[in-house]
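Only one chain is given next, in structure tokens, and it is the form predicted alone.
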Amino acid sequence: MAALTIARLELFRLFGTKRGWIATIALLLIWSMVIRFVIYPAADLISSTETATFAGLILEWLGLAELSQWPSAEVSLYWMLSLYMLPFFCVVMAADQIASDKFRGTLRYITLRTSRTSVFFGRFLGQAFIQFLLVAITLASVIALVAWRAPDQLSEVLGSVPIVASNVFIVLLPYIALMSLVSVVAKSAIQAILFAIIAWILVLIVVAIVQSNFGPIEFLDWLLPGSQVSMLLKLSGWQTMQLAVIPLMQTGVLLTLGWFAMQRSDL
């Protein structure tokens, strides 16, 4: 009960702040640049009869054929930019979890009314609430362009989105649960994101040597979070589901190693 009483303050904190409002507002900004600026033409062209046919064909030299099984061309460009872009603005929305409130001494208070592992899972889970609302809106602005340009779409496409909404939650995940991790050892947003950003790079560069010199080892392959994206891009309804625990595993070990230095961390 702590937990989720932690994740109700850590909605306050996005929505019942003016920096959290900011911040809110800033992703709302840019995410409606990329719904008229890239999604909105992008989908012209491939749904124009004069072009589909040479679109196909570049998703199909790209390997990205499974693309165009998707109900609609928004849909599609949704399913590929979500994969990419919200990571992103996960990472930096889930990186002050801890950081700030250890910097300020705040933490220590707040551990003497609850434990460090309540504090730790509650602000992840208040981050993956977020993360998901984060899904619902962008999905929903799709869903709305749909209904707009070509409605007679519309409910195959309401018929995608459980498919797609749960696949890009998963997918952001881990990338809540490294923040979580990263946010226990640093004293700010900032440099959370800053390590997280160098953890990735030496995990990248120490898989790569080690692969090199002792052949491709499988499971390497999934150390990093979104690793599976280039394949879940190949797939298309609910097959993609079949990589869904990649995602879910990283979860867990980053979770455990977060948990691990929350109970270790001078407060």
Second form
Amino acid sequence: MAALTIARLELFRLFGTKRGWIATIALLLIWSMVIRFVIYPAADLISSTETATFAGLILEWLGLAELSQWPSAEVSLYWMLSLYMLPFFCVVMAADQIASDKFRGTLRYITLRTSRTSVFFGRFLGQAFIQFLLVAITLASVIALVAWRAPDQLSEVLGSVPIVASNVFIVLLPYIALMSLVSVVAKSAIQAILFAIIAWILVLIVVAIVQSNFGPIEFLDWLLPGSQVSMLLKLSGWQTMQLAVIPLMQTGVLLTLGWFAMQRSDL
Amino acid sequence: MSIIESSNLSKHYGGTKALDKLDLTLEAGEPIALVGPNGAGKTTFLSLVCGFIRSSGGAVSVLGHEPGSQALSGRLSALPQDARFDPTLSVGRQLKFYAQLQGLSSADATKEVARVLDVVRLPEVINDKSESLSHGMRKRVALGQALLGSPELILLDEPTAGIDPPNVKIIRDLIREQANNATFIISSHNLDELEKLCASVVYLEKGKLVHMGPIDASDDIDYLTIRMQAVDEHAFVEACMQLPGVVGVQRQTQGDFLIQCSEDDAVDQLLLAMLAERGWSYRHLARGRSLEERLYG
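Could you drop in the structure for the form predicted in complex with the partner chain? We only have the form predicted alone so far.
Once more the chain from above appears, this time first in line as the rest of the complex follows.
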């Protein structure tokens, strides 16, 4: 119950405060630029009869032929862009789950009233809901584009919405969990992002060293959030859910580590 | 009923012992002063009681529960020394959030926020951000935060540090008013203020308990403390020394005179008669020594 109260406050921070609104508007402006200057012209290029064959060849050469299996060019492009772009938005937006409150001492007021477990998972839940809204809003903008450009494809596009939305959301979960973990040890949002980058690079280096000495170890390939994205792009439709177990397990591990750090942390 | 019990409680920061095997039992009732020099372990002790930090050894129980236990939600509250409110949210929104975390419904939380802001005499700041308030007002709001839901035990860490005199008076009055509803433990360097508010004192030094007992100096009958209004110091000391029963007179740092006397004589009455005879005025006369003199004299 307390975790839900904490999660609700995360939403209020984003939609009920000036700072939250500024961040939301900035994000929407960036996304509108992506729609206008990337998805819209690229969808034209892929779906135009004059260039479709050429575009198909390029995608095949890139190993992304499966992208053409999505019901419209807009959805294909959204699928590819969201898997790479939304994690960046997610890392920035979820960076300050604990850090500032802990540094400022606000967390002391909160933990006098509820457990550290509720605070940790409440903040995670709140951020997860915010990221779900982010996926919903960005996907809605793509659907609106399809409705305007190719209304005949709309019903098929709407049918693919649950697959795309749930997949992208699941991809984002370990990024939120990673920021939950690093924000416990950081003093600010920026420091949390820097810690995440450092941790990311260190894991990459360690994995490279281990694999160069002991040969390929498949399990190590899945350590980092987003490691399954390149394979995900080679799938379409409900096949994509085959890989959902990787981000879900990453989320579980990162949340366990974050919860442990939260319990041990001095406030 | 004991509100806090610690045994062998220790906290180390590297090689520094902030608390060193502290055995302490505090009972519910009148406000308790927690004093000691910087680094004595006062804030560390309060932080351990609140569950903000983990002990290095020993045990502490608060109202019969482990620090940080959910069972303490709404029963224990605190005004941590350096904690600040979230600058992005209004005072009212934040206090309501805290009240809801204590289990109050949205409607009850709204009423509770209005109540505590009334108690701290700041109902007008409900929609303000904490950053727009003065330091004194922020402390009063923080005190209001500690009063949410009427807790049984309230810990105040330096509640008046760095605050202007009008706000200090308001905070002191508030604590006095609320002391009937909860047990206060107040950590402060302002011993005059603690003497006015508290009934007992716990004195820590280098993480150890040095003294614990009543703050009331009435049993300290070998001494009188007097603050004079513009008097020749030498003449006053000489006149006092001539009174029967006076063993010694010392000038204190704050301008008070500490008169040591024998138990058998009514030196206070002789002193007042002497002052009247010489036409000297005094501002304050108290039996016993000040807390500062007893602890550090």
